[in-house]
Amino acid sequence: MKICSRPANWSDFDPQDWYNDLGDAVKVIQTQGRILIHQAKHFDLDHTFSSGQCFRWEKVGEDQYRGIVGKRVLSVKKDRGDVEIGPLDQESYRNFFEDYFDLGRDYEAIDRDLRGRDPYLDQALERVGGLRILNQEPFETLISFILSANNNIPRIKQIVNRISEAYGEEILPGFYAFPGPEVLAGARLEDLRALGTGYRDRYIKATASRVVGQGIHLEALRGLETDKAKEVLLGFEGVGSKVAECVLLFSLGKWDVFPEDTWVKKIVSGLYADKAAPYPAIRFFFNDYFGEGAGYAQQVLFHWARNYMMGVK
């Protein structure tokens, strides 16, 4: 792995220096103290960051977002084809960021296997391309989408806002991390329900208490078997199958699994209603008639659908 610091003059700039991965798919080099990637594929930031699959992340300007991940506040930029990800250095790129942005994964391939298989994925993958799955914080994960039951998008950011607010370490002035379990199995209920949780308060105090208390380490599921994997999850109160699964591809890279939550039942009602047996059949349906895809596949279906096939109802 290589990445180039920006040279003083571009003239200068040998493009065989540049940092190669998937052949010409990803080109990165360091600048300023911000990571460049040069004419990024498949990196829509509209419809990866307002997919639904994350929820600290904010449109700040035309093709710019602002999000917290971990312990930083990030910018992320797209000009001309190029996206500017800092404040970053090459080591958390390297160590961190270039997987949890799936940079190491050639979505372009994963797009020409998945074309023609489908007409509706057709129209899904022109109208909503580049989006990308990202690879987040598992515990974050968990309790945003225990959060996510019976709630829409804006609402559950705001949530997710307040509690890193009342219990997260403060990153920046007026920006703050989300809390670890530690912290959130010693929060009372009544203070998790007055940030707006409602019922779901005991879900979060009893998540967080079961990851302290037996010792849980949610990134080793990624280890697992998808089925065994979710089988531990759907241990925790208030997770049902599909959060669990959404759980499963945000965070845990398990690309076979089809959440199915409102939308996704009006998708496979509305046009595959001759094709698709219902839950929970329809995870093992889509994943012969996708293929390795999946949950990709699923997740371009779903903001499809939300944002621009208002036919689905």
The other form holds:
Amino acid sequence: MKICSRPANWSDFDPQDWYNDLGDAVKVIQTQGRILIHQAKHFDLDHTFSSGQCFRWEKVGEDQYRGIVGKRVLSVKKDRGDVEIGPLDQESYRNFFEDYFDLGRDYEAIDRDLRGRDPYLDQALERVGGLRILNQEPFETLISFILSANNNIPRIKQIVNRISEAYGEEILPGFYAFPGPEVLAGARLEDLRALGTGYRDRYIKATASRVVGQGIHLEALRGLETDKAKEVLLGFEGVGSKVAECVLLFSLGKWDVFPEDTWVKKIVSGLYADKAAPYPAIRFFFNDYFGEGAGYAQQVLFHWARNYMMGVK
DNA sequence: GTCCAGGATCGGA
DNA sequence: TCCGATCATGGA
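With the form predicted on its own already on screen, would you show the form predicted in complex with the DNA?
What follows is the whole complex; the chain from before opens it.
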């Protein structure tokens, strides 16, 4: 454990709480029940939480978000370059949330590697810099992206929240955790339908039932090769290639995927028309094109294309 | 009224 | 293997 020098403008903390296990690049401190990342590198809250990879984070102020992660309600605030996460103690941070926010990854090095490969990605990286890929809970991510089919992001968020309110544990007054598979496996289709799931009601129940019935440990898919993990995910009803790849990228740490959503198709058929390969080859094309950061590059392009490319917003 | 949204599934060519 | 129709829902 390294001890950092105390900055002049921070007050109310015990110097004993300082720690820095991530090397000199990331300085983390526990103070007043929160975790503070000093001058956090590559962590833009809007581009991370509002880029469509997660559905349970709400913007509650300028550079301030509140989210439900597992059985916690967390606040994340950015102030003069410091990112504050709480309530959170050092142990939980190191055991879980460092991975959740992907804070062990050197995004600046990845950006350097990606820059210069492609003019559109260069623009996108410039415009939506600081986007991080979260490592979310697989079952919640799976159900959320089953809901994403032929749906829009605000409505997906509404439905995920309603499912949590109807079936999840109330962890704080008015805040509900996302339910586990055993709960949703027992849900009635008509009740799911009443929450606005539409025709996807049976996909949700079937997927939850399969997870429970076959004792599938989704977390264990992390340990499989991407293709093998994807094969398992494709076995669920309502899960096609794109949904599977979103789960792989946003919850299982698989960066060698390139989710083929409508925006990627627009980008490919428009911006990359001259290079557009037959569609099953897109992943291989972009893996080669963007290397190990392909999944991250996809999310950067997606977020940029949706919000900034055509002057929208 | 039509169109669209981080698509998947199905039947038929 | 590939193509088109269809699938709830709600906002624009």
